[in-house]
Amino acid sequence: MEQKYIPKASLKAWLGKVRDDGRRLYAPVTENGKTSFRRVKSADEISMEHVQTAQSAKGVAFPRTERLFSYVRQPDGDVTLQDYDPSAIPDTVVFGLRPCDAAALKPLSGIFGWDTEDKPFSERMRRVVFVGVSCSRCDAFCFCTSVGGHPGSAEGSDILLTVVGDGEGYLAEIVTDRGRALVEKGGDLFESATGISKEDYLAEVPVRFSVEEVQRKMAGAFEGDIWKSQSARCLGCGACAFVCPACACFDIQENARGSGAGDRIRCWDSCGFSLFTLHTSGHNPRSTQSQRWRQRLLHKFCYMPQRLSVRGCTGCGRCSRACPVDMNLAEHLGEFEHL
């Protein structure tokens, strides 16, 4: 893996060149005390003082709402379809995502490509370059090391930056050809990196549980009481799913404009919603919140590893930070070790 060094003072100039090249630039922006990914017009808008953003960067590849196709009914009764247009997807750079967010691109790619390739997701992924930034700090909600991650992991990033030295520069690990092409846009802004090790500058995230043991115990607890006890105060609000970088549940809605035209829209959904598995007959195979909570955890830690060889959780801790009733996923996962 090729390594370069870029001074902190040169970083904004590099991002300016990237944006001037015609690409859209998304990065963490702090507004009213909350940091989330936004499209930025200037590198001066970017904030990197946070441990984790409130929302992940997932929406760049898997938007919250997305039009799949449009239709128009002609006067003679024929229907004209306007299919999804991948050429309309802009070239984009996502800057500042943490390693746990970048790692989530693998399970998302697995979900949207395991059977029939999902065209919108695949086309967006082809047009996005991800520039990750290692974690120099963590908080009590972080548990990436418990699920196979690392605060300095380059998995999923095209370029991984790590703040080194006295904080006045970044070690740049160039992971992919797309990342290399982006570094070349910076010209002389990047310098050679000799004898720089990032390990001394990374956050220390303690291992909270054995994920292999949790997965083994969870798989054998389908009829156990633990699901009821853990979900007793769950509101089914879906906040955990909407902030998760690896959740991929969606619904399909028809946006009809009278009887002559309309759109088919894909939008985020959550397996924690009471209507998620409701049949037209009125039967709901997951009629209680404990059943929905069980589905969420088994899907992430058992079903996805079996089918896709990847977990559906990267230990970012967002679900626990966002939960209005203080359900803590890392604590709940640790409970399975003691079954």
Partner chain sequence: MADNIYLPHPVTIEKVTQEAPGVRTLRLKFKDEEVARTFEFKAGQFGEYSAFGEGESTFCIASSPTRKGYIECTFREAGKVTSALAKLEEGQTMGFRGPYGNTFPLDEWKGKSLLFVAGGIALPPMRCVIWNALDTRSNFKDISILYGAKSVADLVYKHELREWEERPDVNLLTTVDPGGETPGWKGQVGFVPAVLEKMNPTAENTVAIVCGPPVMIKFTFPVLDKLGFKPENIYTTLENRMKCGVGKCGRCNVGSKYVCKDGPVFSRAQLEALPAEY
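Can you return the structure of this protein in the form predicted together with the partner chain rather than the form predicted alone?
A lone chain is what you will see next.
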């Protein structure tokens, strides 16, 4: 993989050039003590002090709510439809996503791309360039190395930056042609990089369990009691799904604007919600929280590997950080290993 070096002092100039042709730039911004991806005008607004942003960058490709099409009903009962318009999607650069977020683009693409193509997702993905930044620190919730990831993994990024030296610059690994085009925009700002090894600058994330063993045990535990004991305190609030970079479940709803016009929209949903599978008759195939917890884990660690050849978890640890009752995914997964 081709490597370049860019001094920290040149980053602002490069990101300025990146925005030159009207591209939108999304990057981590700290507001009220919380770091999230925001649209920024200048590199000065960016903050990279965090281990992990509160929300992942997935909203750029799979927004929290998205219009699927619009309709206008005429007084005579006729209806005209206005299709989803991909030309309205802005070209975007996402700067500063961690390798676990970039890795989550693969399970997302798996779900939205298998069998039939999901146009809103694929059209957005076509217009985004992802600039990842490796992790030099981790916390107790991180477990990327337990699920096939790595704090310096370039998978999913178009360019991967790693802070090197005493923090005075970045090693830039050019992963895709889209990434190369973005580096070329920087011209001389990028220098040649020789003799720099990113491995010296990465966080050490301990391997917390054998994921193969966990998956094997989990697949055979459908009727077991472990789901009940693990989920006894789960509130079904859905926070874990809303912060997850790999969760893709959605609802389809009507956003009626009155006077017969409106939009069909989709919005994030969670398999942890009690209404998720509720039939109109009142019957619910997953009526208890333990059944819904089982679905969450089996979907990510058994069904997705089986159907899409990719896991639905990259070990970012967000679900554990966000959970109001301290459910810790890495610990819960570890329990399966010893079943």
